[in-house]
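Just one chain follows, in the form predicted alone, and it is written as structure tokens.
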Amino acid sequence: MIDEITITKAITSKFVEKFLDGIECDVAIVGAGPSGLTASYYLAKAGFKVSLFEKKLSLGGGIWGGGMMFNKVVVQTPALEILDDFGITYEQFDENHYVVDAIELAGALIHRAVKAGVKVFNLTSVEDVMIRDGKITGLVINWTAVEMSGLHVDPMTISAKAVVDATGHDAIVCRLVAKKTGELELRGEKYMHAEAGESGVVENTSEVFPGLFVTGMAVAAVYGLPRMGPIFGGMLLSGKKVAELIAKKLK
């Protein structure tokens, strides 16, 4: 027999339970767009707790439309190695560019960074941080509705030992630093250049405030690099690169 009250508390119950276990963590990362889902999973892989947040409805960011909603992305040689990891299939183009269906792309990151262990918090954004003793010791949050609603109802927070911004173009989290410590500039994120845009998001990859590390558009955003479009290496090699920087750090 289905009880539809029962079905109320099954819901209810299970998901404040995650939500009491997500909100002290080792990382919260924002936004799970290919970066921030990259990053999840491989730090959830090497043992760390990790709470993914993230403001719209669905995960995956920029990577279902593909390019002007043609729905297959690019990536390059050096990230093949990544989507080994996840299984992901991909049709060589030519020596140096491979496609790869963006629905099965986004599928299979937010499957993988889920069975991994990450706790993913969608309709979620941070509207503030946490600082203590001049390095982020956590994020404060609301419902994504309330936001958008403009209601006076006041937020909650999470404490986490690293902080990662992966909100894409609007480097969200980078912003409210910067704002708020005055401590942090963004230089803003420049033209088209796709070759420029890949390798200079991977390098600049990085910690840009005490606990606070960037990775994929936000890079951009941060150091005034390039945009790139519809092809995404640089964004999976990024999260993996952040990834690798906060667990050395952590451990």
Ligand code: 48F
The other form holds:
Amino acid sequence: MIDEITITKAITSKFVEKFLDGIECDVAIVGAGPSGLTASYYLAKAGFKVSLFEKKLSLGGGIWGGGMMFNKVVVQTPALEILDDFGITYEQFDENHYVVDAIELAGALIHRAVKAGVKVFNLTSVEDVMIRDGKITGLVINWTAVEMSGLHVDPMTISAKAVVDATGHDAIVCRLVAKKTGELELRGEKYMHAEAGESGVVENTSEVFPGLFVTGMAVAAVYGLPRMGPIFGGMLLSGKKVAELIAKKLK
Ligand code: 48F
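Return the form predicted in complex with this ligand of this protein as a structure block, the form predicted alone having already been given.
Time for the whole complex; same chain goes first.
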């Protein structure tokens, strides 16, 4: 027999169990676009406890719409090994450009991240950071619905040994740290130049403040790099690189 109250109890208890476990993590990732999802997967696979916070209902960030709503994206040769790790299909267009279905890319990144053990909290906005002795020690979170409706409800906190800003063009976490500490400067994303943007994002993926790492388009916002449009290899490579940097630091 199916019972409505059992359904309510099952959802509530299992969500609270997940939330309680996710409150104290090794790595807190903010933003579930291509870079955040990739980073979360490699970190969870390496055995770290990862909580991923996404303000929207669905994960995937800027993947779904491809280029100008044509739901295909381009990936360059060096990132093919990441597509292989995720079991994502690609089609060669010329010697360095490969085409990936945006829906398969988003779906596979999400699926593999969750299967690797990443705890995903969607509908959750990061609105501030916690700092102790000059180092980021956690995040301040609230339901996106609270923020959207302008309700006067206090947020709550989670702790992490490392935090990743994967919030894309807005670089929200870096922006907060810059504003509140005066110890970080955001140069702002520049004009379109796909080649320079792609390599620059990967090269500059780094720890920008003690305990705070940056990946994906947020790197361009911090370091003043060009944008690159619907080519996604740099996002995947940056996500993998930030996972490696954090793994090295935490181990
Ligand atoms: O924008 P997004 O996809 O970031 P990304 O991983 O990838 C960029 C590409 O999609 C594309 C591009 C590639 O050439 O230019 O734009 O750098 O994903 C960022 C995610 O962060 C979420 C946001 O909803 C999106 O899904 N996000 C932003 N602010 C917050 C947040 C916040 N305060 N709290 C939680 N999530």
